[in-house]
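A single chain comes next, written as structure tokens; it is the form predicted on its own.
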Amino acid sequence: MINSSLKQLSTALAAKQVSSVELTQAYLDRIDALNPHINAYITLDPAKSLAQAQAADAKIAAGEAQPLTGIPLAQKDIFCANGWRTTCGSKMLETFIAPYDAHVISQFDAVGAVNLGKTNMDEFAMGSSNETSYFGGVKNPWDTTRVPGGSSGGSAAAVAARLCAAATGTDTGGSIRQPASLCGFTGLKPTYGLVSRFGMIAFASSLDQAGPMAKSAEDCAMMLNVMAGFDSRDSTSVQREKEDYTRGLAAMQADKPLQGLRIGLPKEYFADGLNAEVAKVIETAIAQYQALGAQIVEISLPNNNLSIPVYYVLAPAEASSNLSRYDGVRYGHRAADYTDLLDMYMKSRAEGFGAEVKRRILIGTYVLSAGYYDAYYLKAQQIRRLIAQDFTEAFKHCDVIMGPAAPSTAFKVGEKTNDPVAMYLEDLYTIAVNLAGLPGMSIPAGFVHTTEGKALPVGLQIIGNYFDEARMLNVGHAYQQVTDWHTRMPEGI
């Protein structure tokens, strides 16, 4: 049962084979008998939890289910859930109750979804290893002595170790992509503005997205159809007519499904920087994709290695400003002992936030300063302005644009840690497209294998052009139709 699709859950909960309760207590067992090595969860209620299978479990006896009523689902502990401790990673929020739902919280449980608990990840979405957590690193399923990837770590692994049917994630340059490839799985991140902001605790306001992290493109599609949609709370929803996005997801009748399909592979993705252990997964997984019917087509986004730089001045400008709330008077943590109201500031800060967020918050600070403002702030927009029609231009020759999600497999924990520049160009391949403000998706297609026998997941990353998710699911899906990489689970899990 833990290894089955969202779909064919859905089927067994309707035909009374197994029931919400009895799922949901099933994924609490697994957690309670894993999560202490893997440290995937930050907080549990299995009251609340059980509670929503059982109001579950009463609308499929009346009738009134939908696909994803009665499934457990895992949220990552960036999303505001009523009187569910919400803290970010942080021990600035360590004690935070949220007082609503988040958008995407409310989505769920208005089609009956169980929340399962609030999963790990890096201090306010900040890391690409989720080692920067105040409640401790998140251990890669596929191998404990390895990072899961971040921010959203957590849900990474709890969907590769099987702790929930499914997961949210958030990816503001990668963080939904990046941990999908390391931990095997499939992760999307939509167009920016596809699924509402609101309630989610905001680290870069103009990169963040939530998204969904699930086996596989089809249980991808069914997590969108209940994420997706217009919020009048963020304004920077999309109005746009609601979408279905398992149309076309049906099993493959032609030899070749894809024909016509045009693939664009950047240069610049298979230059230096990729491991040529990782190129060898994704070049077998493009031929696949040839003998599907697709077409080749090679382009060029020469301004792709521009965007990292233009990240770390963006992201953490925005960074300094939604993080200046947290002062330690309205709410999050503040210090015990201090002589006045600058001393309580400072103090609490200092003590809530930790080295990656402060690292973050000075160097936002520094660029939005009214000295070097146009040097590196307005400097980074015009430049993000050329990575986005970099893209445009790409899509006058291609439908989709593949290459690798990550620039290696999953590294050792504490490899990176103490050299911030190495831990940034892990999102080498996924940083670009928030920018852009495109969806991007990591789908499994292969393996590597380390030195101890270990065999550590590979993700082709398929981008596609704005809101043109349901092409992606497809082009997706139509892979897994012919490959089991997404079905693999790790080793005494």
Given for the second form:
Amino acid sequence: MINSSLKQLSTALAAKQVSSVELTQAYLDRIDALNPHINAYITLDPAKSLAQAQAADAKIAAGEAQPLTGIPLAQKDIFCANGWRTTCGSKMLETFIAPYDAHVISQFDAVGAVNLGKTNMDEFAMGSSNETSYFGGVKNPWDTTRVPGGSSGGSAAAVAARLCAAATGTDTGGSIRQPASLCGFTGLKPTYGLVSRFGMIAFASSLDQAGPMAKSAEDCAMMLNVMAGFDSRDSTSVQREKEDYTRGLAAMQADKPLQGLRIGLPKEYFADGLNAEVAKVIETAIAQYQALGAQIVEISLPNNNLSIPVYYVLAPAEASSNLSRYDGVRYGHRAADYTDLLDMYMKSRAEGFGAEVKRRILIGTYVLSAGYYDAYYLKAQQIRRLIAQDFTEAFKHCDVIMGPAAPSTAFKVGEKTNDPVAMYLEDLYTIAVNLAGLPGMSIPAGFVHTTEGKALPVGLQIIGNYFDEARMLNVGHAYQQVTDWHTRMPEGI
Ligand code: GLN
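Moving from the form predicted on its own to the form predicted in complex with ligand GLN:
What follows is the entire complex, opening with the chain shown before.
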């Protein structure tokens, strides 16, 4: 059961082979046994989850089931969920109980999915290893001496260890795709504006986007069907007709189902910085795509090397503004002892935020200050435009772009904690996609074996044109019809 697809679970629930209460309880038992070793969940509330499961069972009995009714999902702790503690991985929100639902949460509620719990994450989604979480690091289920990636590390480990049927994540610079690569599952960051950010705690608003983290492209498509859609409460939510992202997935019997598909390979992605063994896995996957009928085109993204410096001006700038709301006055941590208002602000923020968050607030405040704004912030915005134009040019010659999702496999806990720049390089292949607002996904493409005999997953990244998620999911699905990387589970789990 734990390795079943969402479709299989949905069929089993409809056929009454299992009830949502039984399924939810089975996951809760598994979480009880394994979470102490992995630390994927920050908050569990079995009574709430089981009540939702009961309601789902009633819905199923009444013949009102939808595809995800009764299915237990893990929610990244960045989404406000009414009545649930919502921490964003920070001491600042350690005791914050959300008084309303994020759009993503209410969409899943509306179809009767079950919220299994809130997953661990880097503090305010800042990080690539989940080590900046106030609630402690998350262990990679493939090798517990290694990180799961970040910032959606808890959701990533929960999906990999089968501690949920699927999960949500958010991706500002790579936080769905990089952990998907390091933990061996399928994760999709949609086009900016496709999924409402309402109730999703803000990090860098012009980059943040929520998406599904699941076992397969098909599961991601089913999740995206629920998550995507216009929401007037998010001013950047795009008004467009609802799509069925599962359309086209079933009809893939042809011998060469991807005949005519043009895959762009950016030469900049296969250069310095890419681990040689990861490169081999990616090349094998591309060859498989050729066998499926796709055609390879070499493309160039000449400004890709500027994406990390640009991101580390713009994301901190937006974060410094977004995080100014945590002042100890209205909600969040307030220092116990202070002399006056200013002292209260300073102590509350000094105590409530961790080191990485403070670093970003300092950088962001600096690049936005008078005298530096033009030199840093404005310049970065101009380069952001050039980076987006690189993609527009590339998509004249190809339908999707492929490459690695991360430069290496999962690294050891503590290996990069004292070297922020090494940590920032984790997102070398993902950040430009956020800067351009494009959709990107990572699918499992193979393994690299460590000297200790551990198998570490490698993700293939598929980047699509704006709102081309349906095609990307088809491209991922076609590969998953002829390979079984996405069905592999970590040993001993
Ligand atoms: N690793 C990047 C950062 O630390 C991206 C994080 C994210 O996508 N939320 O900012």
